[in-house]
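Heads up, the chain below is alone and in the form predicted alone; it's given as structure tokens.
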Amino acid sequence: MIVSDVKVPVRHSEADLIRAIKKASKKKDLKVRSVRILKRSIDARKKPDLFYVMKLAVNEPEPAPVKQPASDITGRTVVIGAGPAGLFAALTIARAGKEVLLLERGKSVEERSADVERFFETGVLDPEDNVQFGEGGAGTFSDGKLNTLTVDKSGLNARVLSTFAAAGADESICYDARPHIGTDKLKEIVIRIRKDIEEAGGTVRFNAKVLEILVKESAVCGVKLADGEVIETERVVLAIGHSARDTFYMLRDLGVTMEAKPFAVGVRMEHPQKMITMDQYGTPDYEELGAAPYKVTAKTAGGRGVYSFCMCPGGYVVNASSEPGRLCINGMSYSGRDGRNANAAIVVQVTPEDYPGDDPLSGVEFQRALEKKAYDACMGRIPVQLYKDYDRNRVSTEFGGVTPAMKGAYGFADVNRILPEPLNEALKEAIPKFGRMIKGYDRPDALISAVEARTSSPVRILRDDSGQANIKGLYPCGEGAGYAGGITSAAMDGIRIAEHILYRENVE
């Protein structure tokens, strides 16, 4: 039986939980034999007295075995990109007993981690192996957040979370309202998923950049790699991620139908984590819950939405660049979330009307222009500014009570000169509103850094009900194709496309 709205203190005993179950179920004589958490969130309305509110499966029967539909599909499927969408697409196909080859332009997690640390220390960028490209995708160097706003009636979300848990993540990700793994743990989990693909019969290759999709009579017939190798296939899963700009242009030139889509750009803001935790939980430290996250949203007088994105408790601002002469940033946390600062992207909605021209890739050029300004503003270092100086359009000269927690070199610059004026105006209107939501949010010495330009893909590659683009056998999926916004939703879309291939391709 399912029991909702079970409320217990964060610090509770088993007896407390059983009493709460009986109260919520309105069955005083209920014999509680087993309990499984389906969902858990925090009620902080009476802080510092905090409560869990849970949805539980109580005394549930053994689940019936799930029968997988048969498929007579033959031949090898090529998956391009080893981010969440590509990994889960390849894993789904391999576990169905079908041949799959996963190609990744970057390196394995083990090699990639060393290269990224070297970039943070030296600023020397490898365009093929960085925070954006390589095994695990951009999410590998993030907080490893697994929450998603995607409405999931198919159970794919639960399948993704249970796969992560089976690969080594804490079981709590399967029920916490804001699940996260942390970049240090996520690296280990990505390796385990790769091994699961290989153990199921799949093949994974790194340093295998696809330069061309080969097409014959409007259908896929193979792919050509950067080293000249040609791999024959009739099916390609395109899980390229939101930063594969060169691939976007190749697809456009091939005649693949795509369109510019809205996304968001802005800055990162840093505050003391203890300040955020105090505001959210009523105490600067709460051992059982760790560093507190937050979420803020506002709408400007001009109608633009401004909101926090990819909030990283106890985290770091990261130089996430992937192109020479251009700079973008992201946020990350380790699993302990024990850094001194909280950071989050504070971003403004932009639409194709903001982009130059009407080309489907005009959003890419909009991003590139911002990232070039960010690079030039501080000679390749992360541009940083105190909030009070950003608000007054002047370059900062010294830090206050908040000092940067960053991966990569940084320096003072005027962020106003990086963003278009309408976006600066929107941010300056919204941040004081956030200060009324979270005490101290608009403190003068809060830190602003730029530019956060890769919140999601600026492109959508159109696909039909079978999951295919206008070229038969080409299956766009995940965040780069415009169908996801984060690790979990990308992984879900990878499974969805794999199942199109396995179970519905031959169905008229």
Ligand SMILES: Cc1cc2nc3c(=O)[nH]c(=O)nc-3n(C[C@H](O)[C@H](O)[C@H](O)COP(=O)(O)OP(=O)(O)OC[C@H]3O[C@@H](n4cnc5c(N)ncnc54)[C@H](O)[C@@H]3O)c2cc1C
Given for the second form:
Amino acid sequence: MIVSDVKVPVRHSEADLIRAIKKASKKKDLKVRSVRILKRSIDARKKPDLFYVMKLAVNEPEPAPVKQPASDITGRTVVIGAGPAGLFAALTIARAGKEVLLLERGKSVEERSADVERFFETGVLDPEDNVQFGEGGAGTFSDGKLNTLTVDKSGLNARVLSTFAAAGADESICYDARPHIGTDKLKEIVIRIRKDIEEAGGTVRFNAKVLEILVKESAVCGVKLADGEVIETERVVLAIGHSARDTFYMLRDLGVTMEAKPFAVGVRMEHPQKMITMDQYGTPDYEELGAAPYKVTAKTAGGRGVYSFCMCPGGYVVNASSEPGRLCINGMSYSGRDGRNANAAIVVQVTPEDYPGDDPLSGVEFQRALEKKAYDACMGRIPVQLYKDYDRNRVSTEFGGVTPAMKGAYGFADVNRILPEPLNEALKEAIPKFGRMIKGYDRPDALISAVEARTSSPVRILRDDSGQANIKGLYPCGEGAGYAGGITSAAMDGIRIAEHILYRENVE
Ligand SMILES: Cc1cc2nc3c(=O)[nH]c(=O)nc-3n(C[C@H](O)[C@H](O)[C@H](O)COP(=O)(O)OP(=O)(O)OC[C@H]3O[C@@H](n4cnc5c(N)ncnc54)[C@H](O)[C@@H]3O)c2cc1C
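Mind sharing the form predicted in complex with this ligand? What's above is the form predicted alone.
Zooming out: every chain and molecule, the one shown earlier first.
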């Protein structure tokens, strides 16, 4: 039987759990032989007394694994980009026994890790292999949060999580309300998924940047790589991510239909993690739960949404740049989430009205302008400022009780000069509101760094119900194409597009 709303203290015994199951099932004589967690969330309303609220399968056998149906497609599918979308598309096609070639412009995660560490230490950027580009995609050097707002009636979410668990992630990601992996574990998992693709007959190539999509009579007939190699195919999955700006321009010039779309930009704020855990859990340390996450959101008088995004408990602010002379930041945590600071992007909604001109890629130019200002503000180091100084438009001179936990060099600068004034005003209106939601959030020595410019893609590549763009055989997919926001929803879209190809391509 499935029993919902089973509530137990976070620190509980087996006897406590069985009592709670009998209470929730209203069956006081129930014989509990086996328990499987289906869903688990934390109830902190009576903090510091914290509870798990769970949905359990009691005395239920494990569900039988779903067999992948056969497909009658022929020929090779080329997948561009080894981020979550590309990896899951290639894995799904390979496991259906069909030919698939996955092309990634960056390096394998092993080599990539060295390049990224070198970049953090020296500031020397490899524009083809960095925090955005390379095996595993943008999310590899991240907190590996797997929660998604995408409503999923098809079970794709559960398939993505169970695939990550089968590749080495802790099984709790399959049932926790806020599942996460951590960058240290994510790298190993990406390697496992690569091996699963290869063991299923797929091919994965690195340092294989696609420079052109070759088209004949409005249909794909191949791709051309940066080294001049031409690979023939009638099917290309475009899983290129939100930072492949050169590829976006190639696609626009090819006549691929796309449109500018809203996203969000802003800053990242850092606070002592203990302060956040104390506020969220009512106690500074709850080793069973680790560092507490938070979520804050507000609407300005002018109607703009300001909200926390990609919160990293016990994490680091990272220099996530991919273009020389431009700087953007993001956040990451290790699986232990044991860093001294909590950080989150605090971002403001922006729309095509904010972008220069009406080109479908005007959002890219909006990002580029912000990132150039951020780069110039501190000669390529991450610009940082104390909240009290940001509020008064002055450069900080010394830190207070919060010191940066960052991957990449940093320096003092006035963040006001990087963001457009309406965004500064929106942030200055919202942060005091967040201070009323979380005690100490607007403390004078909280840290602000910039610029968080790549929260999602500024463009959507249009696709029809079969998943194809206005060029036959071209399948826009994942975050870059505007159909996902985050690791899990990108991976879900990878499976979705792969199944369009495998099972609906030949259905006219
Ligand atoms: C530092 C950081 C932390 C993040 N933290 C989280 C998190 O905790 N949780 C979460 O859900 N999301 C997080 N995100 C966002 C998440 O990483 C993305 O939403 C997700 O990776 C999108 O997946 P994707 O496969 O669509 O694209 P991407 O992951 O961006 O992958 C695209 C791939 O395509 C390759 N590529 C691009 N152009 C070409 C070309 N022309 N030829 C060949 N290859 C090409 C790129 O090199 C890249 O590897 C984070 C992002 C960053 C940068």
